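To begin, one chain is listed below as structure tokens, in the form predicted on its own.
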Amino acid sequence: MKYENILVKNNRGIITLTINREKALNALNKSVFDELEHFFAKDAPRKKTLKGIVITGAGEKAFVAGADIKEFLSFKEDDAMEVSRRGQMIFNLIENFPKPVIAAVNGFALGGGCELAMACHMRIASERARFGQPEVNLGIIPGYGGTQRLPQLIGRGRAMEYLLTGDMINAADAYRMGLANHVVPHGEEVKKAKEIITKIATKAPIAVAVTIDCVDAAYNGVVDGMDYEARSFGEVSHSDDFKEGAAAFIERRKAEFKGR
């Protein structure tokens, strides 16, 4: 697929994926979702040297300032339900991706933009970042996981307040509440995200992927999290990476993981 709404740049195994609709404040539309789905379902999994992915928005104002509301105006109930389910599915691809995916939030992350950021494994916020789910102002609700992920990240009571008032969350408050992992000077968010991915890339790839899987399994609520962890622990204990990691620890040397 030829991408027209996202830019994909690979630098030594770290991909920066930029939502590239600056004039529309990088609003999500069907074309953006099509390209995100293709990238995370088909392109990214084939990249064997991939260390991780940073998602950001083009320009200085917005990460993603929401969905393209014009597309919603002609929806019937079934159309809206299908769009919501498809958006949830695509964001689940991001959430369940076996390599770290970090949102570098350089401005407004509102509505679908906030939901995209929350689907990532971590969020690095520029000091100018603003998060929010303002859908109630339009007479609608979040449709891409916002009512589910925001309570997981900041707690039920706080999430209920922001979901029902539509108020924005500034970068400092996002960090204080656990929505943002770090707050950095504007323009440094992608660099910080890459630093974290570079550090994670020195760890055992299988252990990283299985850790992501275990955390997601517990939050999705479809399995017993403790049992799932125990089973995954058993599986990882047979990996060559574990044998190498244990040997390196005992021999006081740096481990050389092979991802198997």
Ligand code: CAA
The other form holds:
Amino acid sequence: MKYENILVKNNRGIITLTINREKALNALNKSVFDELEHFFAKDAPRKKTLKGIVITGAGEKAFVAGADIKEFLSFKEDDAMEVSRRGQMIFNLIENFPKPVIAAVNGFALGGGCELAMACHMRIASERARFGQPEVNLGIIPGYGGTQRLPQLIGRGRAMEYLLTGDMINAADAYRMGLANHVVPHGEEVKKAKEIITKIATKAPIAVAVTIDCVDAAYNGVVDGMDYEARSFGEVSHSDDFKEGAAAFIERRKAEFKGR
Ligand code: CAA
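Please move on to the form predicted together with the ligand, as the form predicted on its own is already shown.
Time for the whole complex; same chain goes first.
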């Protein structure tokens, strides 16, 4: 697929994926979703040397200012439900991706933009970042996981306040509440995200993937998280990487993981 609404740049195994609709503050229309789905379902899983992915927005002002409101106007009820389910499915692909995916939030992350950032494994906020779920102002509700992931990240009471008032959350408050992992000077958010991915890339790849899987398992409401963790622990303990990691510790040398 030729991408026209996202930019994909691979620099030494770290992909920076930029939502590239600057004039519409990178609002998520159907084409962006098509491209995100293709990228996360088809392209990215095939990249053998991939270390991780940074998602950011084009321009100085916005990460993503939400779902494309202009596109919403033409929806009938069934269409809207389908759009919500599809958006959730694509954001789940991001959440369940086996390599770290970090949102570098360079400005407004509103509505679907906040939901995209929350589907990532971590969020690095520029000091200009503004998060929020302003859907109540439009007479709708979040449709790409916002009512579920915001309470998971900042707690139910706080999430309820922001979901019901539509108020924006600035970078310092996002950090204080656990929505942002770090706040950095504007323009340094991608760099910080890459630093974290570079560090994770030195760890055992299977352990990294299984950790992501286990953390997500607790939130999908279907499995018992502790049981899932114990089973996964059993599986990882058979990996060559575990033998190598333990041997390297005992021999006081750096481990050389092979991802097997
Ligand atoms: N959809 C479509 N276009 C958008 C947009 C969106 N979500 N957000 C901004 N734009 C467009 C504007 O229409 C404008 O386009 P024109 O120049 O053609 O008029 C351009 O981007 C610049 O925006 P503003 O002039 O409004 O910029 P501003 O600096 O004055 O305000 C802002 C910035 C506060 C982010 C404001 O644009 C805004 O409030 N945007 C909408 C935010 C929002 O409500 N998001 C939630 C969408 S609904 C959703 O996401 C539902 C869901 O969960 C599934």
